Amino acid sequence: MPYHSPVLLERSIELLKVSPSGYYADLTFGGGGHSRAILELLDSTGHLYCFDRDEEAFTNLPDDSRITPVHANYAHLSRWLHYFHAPLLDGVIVDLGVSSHHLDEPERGFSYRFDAPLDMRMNQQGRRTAAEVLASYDENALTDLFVRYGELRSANKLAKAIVAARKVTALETTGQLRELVQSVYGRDAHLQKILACVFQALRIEVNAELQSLERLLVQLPELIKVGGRVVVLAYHSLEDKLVKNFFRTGSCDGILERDLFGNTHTPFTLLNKGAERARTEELNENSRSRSARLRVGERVD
């Protein structure tokens, strides 16, 4: 099984419009398929930078003397960039969430199909997992993580039932926290994306990947030349809000700041005037593709 499927490969490679002497950063390796793919389109004086919190991301990395491989967060893109000496981006691509490799292997924690240790760290170097975010949080906090993160109905009778059952025993199995879970909603038709909520969740908290995606997102005007682009795939609406208030306003609020004369600027212009969704052919293929939301923002003046 491929580490990972990438969506709307094609069509992120053509809003990212490759200048084949031009710097890049794919600033979520995974397996590797965004990369490649620009790689085909750069030329020898062409430079990519391949960014991804999971070193073991890094075993799909090509042989190649144009790329340049950076374990961490995409979060400090610019301090790196600045240690690199890297000259201002022509664009960078980004797909959030959480890669096929990361559900699909039991032992990481981030599926309800396996029962496996709760761990769900994108950066197996991390301090917190979800088993201990699950033991260390109030009730209050629990219910909070669930309705944000997971806009989950009856937050608060899940987070209730979390601290009455940590008394007992403590919660450190996937297998542990579906059970749970299920005793709450019951075994209805909507079992299943209940629990794709709570684990969308506890991923989103473990990994701050809001937080991340923010503080990425200011540093971007300062790193892209004008004309440059990134291309971003989201895959929830809290993540896909941020970035379509960013490249519409330019800022994660989505409140377009005045100078004292009333004049406003953005650093990028939205290309598209929805998010792009994948073709029913992808959809076919990969089921993973259907919450797929495609932006694209040019940098201007």
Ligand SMILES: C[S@@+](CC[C@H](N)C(=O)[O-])C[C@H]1O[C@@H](n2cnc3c(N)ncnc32)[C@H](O)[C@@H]1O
Given for the second form:
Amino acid sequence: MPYHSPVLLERSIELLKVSPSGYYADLTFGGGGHSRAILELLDSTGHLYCFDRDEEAFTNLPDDSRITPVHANYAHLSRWLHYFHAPLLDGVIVDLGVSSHHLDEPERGFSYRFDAPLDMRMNQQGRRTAAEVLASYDENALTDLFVRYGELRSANKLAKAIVAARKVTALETTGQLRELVQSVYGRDAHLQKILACVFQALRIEVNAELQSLERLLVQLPELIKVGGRVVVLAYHSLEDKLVKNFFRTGSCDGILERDLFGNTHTPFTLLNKGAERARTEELNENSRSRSARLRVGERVD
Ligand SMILES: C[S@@+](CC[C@H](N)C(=O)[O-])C[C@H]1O[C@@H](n2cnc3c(N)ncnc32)[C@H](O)[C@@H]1O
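Would you mind generating the form predicted in complex with the ligand now that we have the form predicted alone?
All chains and molecules follow, beginning with the one already shown.
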């Protein structure tokens, strides 16, 4: 099974506008599909920093001296680039979320298709598993995360059921969680979709995905050259909203900041009107491309 099939590969690389001698960062290396396409366009003086918080991704690393692999959360991009004495970057690509490998490897605990420990950490040295979240959050916090990250209806019923179930026995496996969701939503025709939303919500919480993205976005103005580009593939409306807000206004909450004289300054300009989506052929071939939204920001003076 392939580690990951990259989404919107050609279009995202085209929009990155790779300059052969440029310095780039692929912040979500995964199976390396986007990285390999960038390397093809770089000459021997170009360079690519490949970040991933999952060490397993680096089994896909090509043997190429133009790469610096970085096993880290991209939320710490600035620190790492300083550490490597990197120049301002010509471009960055961020392909958010999990890889197919995460969903296809039962023991990583991301998928309701298998019965495995409820882990869901992208970084296997990360501090908190999904089982720990289910064991420690109170009913309100659980409801909140299922509503916010899973847009789940009757989320409070599920949260209540989790709190009741864990008094009897710890929820430690994906199979136990699946059964609990089934017991709450019964024979709902959309059970698969509900399961996907529950698992997605937990995964986003375990990996603090939106917090990492926010921390990354606010660092970018200091790290990208004028004219450099940031290409982002988002798979969840909350991620996409942060990206859109940031490129439009320079802040993740979408509020334009003004100086004493009322002037605004936005470090990036959005290059495409609205998010680009995958075309029909790709939608048919790669189900993951269905929710993909591609946005590109260009650093302005
Ligand atoms: C959708 S996959 C990327 C696929 C890649 N573009 C390719 O062509 O194969 C997302 C990858 O980003 C990594 N990732 C997610 N959030 C991260 C973060 N905050 N910091 C570093 N890596 C992250 C995941 O571990 C996963 O391997």
